[in-house]
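A lone chain, given as structure tokens: the form predicted alone.
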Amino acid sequence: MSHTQIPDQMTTVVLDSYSGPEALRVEQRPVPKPGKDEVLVKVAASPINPSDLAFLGGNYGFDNPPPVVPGGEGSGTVVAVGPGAMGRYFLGKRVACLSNGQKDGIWAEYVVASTKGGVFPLNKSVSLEQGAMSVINPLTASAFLEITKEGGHKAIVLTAAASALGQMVNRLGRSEGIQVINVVRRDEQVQLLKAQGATVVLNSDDVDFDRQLHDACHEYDAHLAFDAVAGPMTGQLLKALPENSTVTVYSCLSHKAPQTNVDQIVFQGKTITGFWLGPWLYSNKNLLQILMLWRRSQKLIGTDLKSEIRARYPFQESRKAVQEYTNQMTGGKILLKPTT
């Protein structure tokens, strides 16, 4: 069932091997057909996220055999549906869509998504471009604040804090009265966050960074850190935190395994955990609770959960777009679009 004319062929971005952006190309593929409890989305835009970079290099939780279409999230309009009542509900609606890793991703003119957590209706006030960036970072930021509050924490440490996600966590933290101890890599990132209202921003390249981090963790009694870097940074965080603290690793920007000293684990009661948005959502919440979390985040897309857009590229320039994002991951998102 469809409201619009759907072509037989579509333009897609394809990854030929898990070897980075040089393995990307554009090709024509048949438009997929939605099955039971699925919808077909005509894609408007899809952002490049750190998780997409990890996917391109074969360092993410999805390992579909190439050639494969990348892209973790995006937005568009539902133009056809398969059998099932939920599909009929979404027909004609503007939606955000999320790849579950079992099929091709969002960097295509048309994608099939599941009605059971793969598509979310957009508020009328949310543009398709903002809607394209309204799942992964906003829901992750919301999850971090929920984990923080449920654990009774009044302060957290956050690495890669100048990222789009980091800025969202900071804004939510200020709204909720949570002190964020921010860790960044460059002086301009320090100034960026301070200009936005952050009070504690540490540069990991400073010679006395470890002392600064230790002092801040103990001053604010921070027992929880969210780490996007991994590698040696995980160990630095554990060392700085008080006893009985936790570092939650949610990315691996260093491309190295988390490192730590066994004394911190055995004798100081410190732990390392992991966070991945999809499993966290579906193991902690039912579908109704997920939709309630989504509705709350939609109300904040224009404020605390807003993403700035730095550039827009057509699918044909996906290599260039990914390279630009790789070179500078702060300063605004880069969107891929079927056409600019």
Second form
Protein chains: 2
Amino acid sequence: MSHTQIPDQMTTVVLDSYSGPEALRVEQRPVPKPGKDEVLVKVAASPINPSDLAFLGGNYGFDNPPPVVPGGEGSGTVVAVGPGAMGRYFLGKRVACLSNGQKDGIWAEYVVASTKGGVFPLNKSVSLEQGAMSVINPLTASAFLEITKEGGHKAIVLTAAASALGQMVNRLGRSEGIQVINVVRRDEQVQLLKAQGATVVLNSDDVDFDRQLHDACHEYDAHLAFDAVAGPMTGQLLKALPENSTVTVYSCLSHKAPQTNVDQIVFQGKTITGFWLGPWLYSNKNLLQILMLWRRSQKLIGTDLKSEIRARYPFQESRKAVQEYTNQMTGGKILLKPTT
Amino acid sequence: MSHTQIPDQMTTVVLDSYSGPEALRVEQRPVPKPGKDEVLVKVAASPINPSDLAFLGGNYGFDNPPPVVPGGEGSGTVVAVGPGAMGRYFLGKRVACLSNGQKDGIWAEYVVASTKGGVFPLNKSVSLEQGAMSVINPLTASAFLEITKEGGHKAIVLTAAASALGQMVNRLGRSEGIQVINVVRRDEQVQLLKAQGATVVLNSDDVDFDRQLHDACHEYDAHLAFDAVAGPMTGQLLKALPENSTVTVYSCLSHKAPQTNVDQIVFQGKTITGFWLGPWLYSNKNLLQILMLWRRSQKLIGTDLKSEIRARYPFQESRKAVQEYTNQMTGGKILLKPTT
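What's the form predicted together with a further copy of the same chain like, now that we've got the form predicted alone?
Entire complex below, previous chain first.
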């Protein structure tokens, strides 16, 4: 194990106000020091996720006062550790990290992460680039399948189904015998998912969409939907699903409040609830359970839980990178990397 | 036991279209015959409930094609029985009945009810008039307390809290040590509930209402609301409640869809769900459990689960009676009765 020289200053991406990519700039900041049960990670790469876009616009669950370093997840190498039993285990290891919103995010040369669920060891076979994308989408996809199986569901509805996450859920679903009813917005997304083996892919722009969705939900007896769109889509899902179904909202691509309908809620016994990875992990599971979930997920990073990469940008070009991702959210992830 | 002579024809209240009290009229119809596991009840009285108003306006979960006989519950005496083991037990008994929406309702001189959960024996101490109001509100109030206790809640929020149901929930809550945070719309309702011993009663018209509600929810650690109002009130409840709370909508007095907020659903882990008495009774409980719940509830009909009566009208004046109740829903129930 080589001990890297840790500089005093580092390059970070900073968000000046919760007003989108225009508020991004680069800033030199002191390299933070790991405290008790914390490690210092020299960052290798960090993806731009839909949740980062929400964060930049002030539409996410974290709201530290700006200026703040964004970045929900990333990968790197542990170069220093604070006091605590777990730290020594991680020293020198290649890891993935998940931001918990209480400190600065991952778009920086160095980041402090908690050994209590904020840092995960990468499998040898997982590259630092794949590792950078191995927490949020892979664990969310795994969570969706776990929720599906625990509820005894054999079929689910998935909106924004052509996303990186959506594709993972489809692959896991096929592996586990869960029928996925996919909802997308464009014909090329229908083709993409069908080429990957999806059997039911509906285009929400079809004039006949509501009937198609209703028929598919009833044919496959789907009582659970994972909805990334919210707004009117939530209302359409509520109406299409059979009695006693649940719509689990996990994002808000429509930028509109989930629509409801009192008939569906009161008389049809339907429920609207939410999913957010952090609370799902940390309120439901102990550290051992989280690490077991992580290990199962790491084994699939090269296959079912693989993410495509379409571009890499240095931190200095984060604004451009975010704009490019905002314009085109499917078709591969964009990674931010330190220049060094 | 005296065998009453059953006529061929009877007076019924009929709704011609789902367009409110103007569509009510009286009609002579053949007296129905009880089939297998059914009894024929000679009706004594039937209240006008908020759920009946929703039904008359086409805003309820039942939607038999009109013309249809309304009336969700009532009381009477079993005068004939169809084949089936339970029927003989009920013959001659004073009972309460609950409409399941699959047949005509209770606003008629005679009604057929199912021995499988649609008809309940009245305690000797319960009058036919109190018995007429002893299913929907008393069992709903009992259900709310059961849901509260099963969820481990020590405090709940209740909207439209001055209703007959709301007053019952308050009395049961006091008996069982559950803190009720009451929400009403008028100062006289605040006074009414406080005079009955309620400790927390908020007026949603107060300019400061949102803050008061937030503070009360957090002070008493309330994570569950029962909401009869829906519309913006549901959104206000979602915002006021702490993380991981549930708003259970059970009526729609605002005539507006429950409002949501993606922050509250996704990032605060809050849930909107519904309550409807019939499915809650019949999907969760077997007949023995329903009868045990009924017996506990009957014992409290003279006290915690008592309803006040403010007026009685014959079926012929049902339109006037419904209009009077629509104009003033608190201050005692209005009963409809056959003239005979």
